[in-house]
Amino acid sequence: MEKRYVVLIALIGLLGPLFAQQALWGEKPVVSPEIHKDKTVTFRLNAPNASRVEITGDFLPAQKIVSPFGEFDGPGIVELKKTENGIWEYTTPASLAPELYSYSFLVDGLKINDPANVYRIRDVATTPNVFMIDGERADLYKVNSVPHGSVSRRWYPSPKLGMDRRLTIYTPPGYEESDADYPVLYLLHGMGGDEEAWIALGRTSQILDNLIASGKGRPMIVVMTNGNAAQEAAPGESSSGFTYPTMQLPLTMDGTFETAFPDVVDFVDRQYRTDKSKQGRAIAGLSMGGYHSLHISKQYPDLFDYVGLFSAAIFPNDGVTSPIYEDMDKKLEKQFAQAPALYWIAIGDKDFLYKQNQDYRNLLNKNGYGYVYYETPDGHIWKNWRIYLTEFVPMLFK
């Protein structure tokens, strides 16, 4: 008996790690999302005790959302159906167009991630799951078999803000081996975003790699800033610790960031091999970043020859005063007297900032200032901003 007991203990000792590894590396309970050959998609969630399961995502018909910033289209919601084995399912009724999509589940009203899908991207204070439908423009968002650039996070001193701050910087394929100078695109995020937004949600490195490989884009450096002047860096990446991401930050659209922006340009020109001429610099941004791009480019008319306003906020909020926003007409007159190589405005026809952009275009038209206008369907969403980047980059530094 004693010998058998020893053997049993030995077997348990051998099998224990195997069971532990199985628990650690256990298979996902269901397949979700399952992308079918016809580009319909099935979502599944194992929740046998739930009373109601829904899915919300930007692949669904939009619903109206009212926020402090206005009314806009948000992700739709649809119910899943419960199967006999306790797994809830939903299959899209039609094929999805090529795109990067995001989604979350709602289980009895509680929003959760899909436990079968490890792919998530933080968007301000949410971390939705993501999936990709290949084809057409979405192939620019993929990692393809082409030469790849490098992405780094750099800290730079900002004397005007009195702190060191963090940047995300893309350098094109071959930069490390070259001794050439490169043009620079400064790419700015929207309210609630940070220096991670464009590289994660915007797929900047993939878009640049693919456009450069196809010859549709010039090799360039892309600098993605943190436009929140009160922050050192993205939440969780600074001495502030694991702060909760929020859109309600001070010093965002009051002229502070625009005033300090030359600190960014000075750092990049010192640390990287850049074309330091006006013809070698572009600035563009989405929403708040478009607002910053507009006012930075007119405040420093000798810095940027290419300007891109993606779904941009245009005018300061009531009660906001800053030297940056004073004499707007005179500053625009000086900027356009120098004939920018490209002044590009893009917005969705359902964007809550559409009227502001119409008014701004009327101002430009009235004064005979030349610009290029690009309009898309949909609203204030990342789908549009990725499209705008793929359209804007090929027009730069010609």
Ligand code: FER
Second form
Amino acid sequence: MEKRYVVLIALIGLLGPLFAQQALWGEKPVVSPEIHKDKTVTFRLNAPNASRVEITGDFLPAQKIVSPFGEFDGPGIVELKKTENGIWEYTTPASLAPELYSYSFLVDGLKINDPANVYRIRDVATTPNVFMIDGERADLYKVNSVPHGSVSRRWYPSPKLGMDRRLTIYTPPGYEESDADYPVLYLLHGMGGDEEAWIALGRTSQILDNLIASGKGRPMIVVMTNGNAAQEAAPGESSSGFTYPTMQLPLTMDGTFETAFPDVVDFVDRQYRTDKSKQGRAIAGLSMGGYHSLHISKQYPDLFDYVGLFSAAIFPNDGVTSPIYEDMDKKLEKQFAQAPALYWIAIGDKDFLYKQNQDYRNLLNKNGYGYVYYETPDGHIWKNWRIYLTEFVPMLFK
Ligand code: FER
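Pass me the form predicted in complex with this ligand as well; I've looked at the form predicted alone already.
Once more the chain from above appears, this time first in line as the rest of the complex follows.
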């Protein structure tokens, strides 16, 4: 080959990466987090001029947080120690249990991400770093060498809300190659969340792939809606642009989303090969999504045979009126007249909604309505919602 071509090819080889990525010179400053063989973890931050560096995360002993909903256990905080070279360090005193954990640094009081860890998952308006300790149930949250389902974002027409709206949909491995009909789980997020919540922090596609591969879960479609009736889609994904995510959206928990829910089922049943019987449909959600699941399933008693209330809000707030919330007793009577195949209530023993759930269970008990109750430690946190999904899916469509 002519010399100039050799030089040209060498140049292309050298310059290629320039076009492949913008952050060419973004060097990795330190290793953080470093997960050791014994499952202790070291966090590091290169900040020679900082006077105080702390880490806050859900792997640390919980601390009391005061919120508008009351006091609850929030992520703990601990200080890092400055080493000679200006790198701050903290190593957990004991090995961590298998889990998907989140954390952030505080540098002189300013909350920042760990620049050495690119893994961040948005939770409403925060984007904490995440890391995984493998093993036990947490292996269901990992991508393993098993057949994978497909995840897509679809826009569906909602005539009742007068807009096109976005949802996330998981179809199980084999869906594209088969001509079978599949049962459908409708899986709803909490306040401030959107159609990205369950697929991101909720690890839905990993959990479903793994449960289906082990034979514990039936192959099913999972539909993750956006439960904020004022939104077309998640912040940044709608025609409103890069709006700031907020928990205080209009048209939430006022009956609007519940009223429009049949639009979702219509779309899914039109566009996918679904089992269109009540026996082939489940609805579950966390917190506000549990509230939606409760009220949708009793409003449309012929739609869902499986209902999951994960740390659910139960009763409408004072002053909220909607036909959806009227005649609750009569609607429950109708729903439980043909007992659901599964009515599952799960909550953490430190959840601020624990008392509401107890009151609701008393109401169900008094009327002899059958349900299954599952209680875990801890409060209103994603760890519990992932656990609930791994427990709920194996009980569906059996
Ligand atoms: C309430 C209880 C729970 C409420 C909202 C929630 C607006 C939802 C919390 C969540 O989805 O995390 O009284 O009122």
